[in-house]
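Next up: a single chain in structure tokens, the form predicted alone.
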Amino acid sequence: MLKSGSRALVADHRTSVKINEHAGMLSAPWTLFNSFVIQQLVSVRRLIRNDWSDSEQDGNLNGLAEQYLGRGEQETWERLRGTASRRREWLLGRAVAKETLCDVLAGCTGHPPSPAEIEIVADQRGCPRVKALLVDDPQTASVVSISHVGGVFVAAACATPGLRGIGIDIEQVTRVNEDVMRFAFSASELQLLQGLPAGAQANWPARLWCAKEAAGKALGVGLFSGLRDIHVSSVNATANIVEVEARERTKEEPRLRLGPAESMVVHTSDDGGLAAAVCLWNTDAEKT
């Protein structure tokens, strides 16, 4: 298992961040993907605490920003506009992502950085990118992905050599209803869903939605021209695996350079009423 990498925080002041006293972190490993994490040296974490206030007046959010954000991120945080809820979501997503990156870097280098020594910036498509890693091994490259819905915040990170991207997505099962399915899925994808065992059909539409989203994030483009540009070619409900491929418009994106037969494997799971998916995109295009 990967080692926990971030520094413990002290919570004995009003402006300090209250953390999990056992782990010393705001998040914990998300056990839904345990077998996948162990096999691939990926870290997947979920925010432990979900009672954060939108108000910055009590000091919790500003205290969190001071302890978790690098200098450039602090400037972004101070300039960030929008609703108080949106600002809180941005900050909590970054916090979970920082701890997840610390996790994989501790496993790779043995010298875990503090969260503030890692900077995450958004690229031109809004995808999170690791900008600065103050670690001893300059060859260590990391990728990270963030997702949140309904007060649940998760992140996935990996520092495996040759990895081009990682994607994670979560969604409430009930939100992927029949109307959403008709919009998001092709006729062949709907046939795949209809062919699943009756007991699996309740949450698999949301799993397929998450699989598409996670694949788009791993590719670094999101679903920039629609959910149907990421196509589900097969579903293995027993192994909780979905195979996806990029369709023509996505393949034409210069930065992707996908071959015509290239596909990716997405690992899916569900946690009560929450569906989830994690996808890796490797340089050698091997299915992972």
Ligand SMILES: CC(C)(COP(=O)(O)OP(=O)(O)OC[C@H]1O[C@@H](n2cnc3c(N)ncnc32)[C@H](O)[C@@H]1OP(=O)(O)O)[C@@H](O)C(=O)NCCC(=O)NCCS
Given for the second form:
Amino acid sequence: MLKSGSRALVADHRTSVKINEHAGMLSAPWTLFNSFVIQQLVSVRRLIRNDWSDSEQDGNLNGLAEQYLGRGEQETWERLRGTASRRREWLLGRAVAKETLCDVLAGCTGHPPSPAEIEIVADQRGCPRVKALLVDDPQTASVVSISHVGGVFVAAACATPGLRGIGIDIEQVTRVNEDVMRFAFSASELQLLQGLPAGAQANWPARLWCAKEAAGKALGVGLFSGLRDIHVSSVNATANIVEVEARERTKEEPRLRLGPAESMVVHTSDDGGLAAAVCLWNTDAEKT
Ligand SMILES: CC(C)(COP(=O)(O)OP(=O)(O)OC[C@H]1O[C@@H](n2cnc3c(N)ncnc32)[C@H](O)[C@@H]1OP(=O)(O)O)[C@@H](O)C(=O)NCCC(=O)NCCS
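Alright, leaving the form predicted alone aside, put up the form predicted in complex with the ligand.
To see the whole picture, the full complex is given below, headed by that same chain.
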């Protein structure tokens, strides 16, 4: 089962996730979420590249684009406008996302595809969807999510059948200050934060923020019409778990059809001044 250069996290054929450690992978498995990854058959990766100067980047990034992007994505890359840092985050975010997909697809098929064989296309809401795979197997239907902040690029992917979405988010802890908290959190969310042990007060506002973002991404809607529509209903600071409810929005966003209330379990953590959260949106029968 094990291939040279790969490490199986779970030694079971169809559901194992292989972490590729081949030279040439840009990112590394993000150990912060190891227990979640093993339990849920997910790959979570991180790349830190905050030393890339704008003047050196074009040639390097075009080379990377050739290596990582499929034909349709190449066209998107060539048309992509915006600042140098926006182009860089778009490309590096995708590169990390493709490496997570290589991990989970290697678990489904036994052979990791090359990143350029996997196409990620943003839907009309901006949600990254895995569009084309050169793997002819509906069991390999997979979901992916991307987040980037200040030179850190993370992604999470999962290829479990029936999974409706995955979400990952990172944020600088210091950005979720009192002003942000006032507009981001409801009275009951602020109460949950106040009830946490004193040591947890510093990082948990950012963790809650990330939990809401990750849930919005898993649903494919982002923070669609305001932070209050995705609501934190409980916090378990010992288990690093947050429960989140997405409320129905029928008037402003009739197309969302989220159902009366979708609830999700979000795993959170923090590391080196960054808060992070990751969650799966499962079918009702398989809530985690
Ligand atoms: C776009 C949004 C999904 C997340 O944005 P963000 O937290 O600023 O940025 P992140 O780096 O974490 O995530 C961006 C990625 O989310 C993904 N994304 C965008 N829209 C999405 C959607 N509807 N569903 C799922 N994922 C989505 C994209 O892959 C995007 O990266 P890309 O465009 O390079 O491919 C949205 O929730 C948003 O705009 N949030 C507000 C951000 C804000 O106010 N921040 C202040 C922090 S204090």
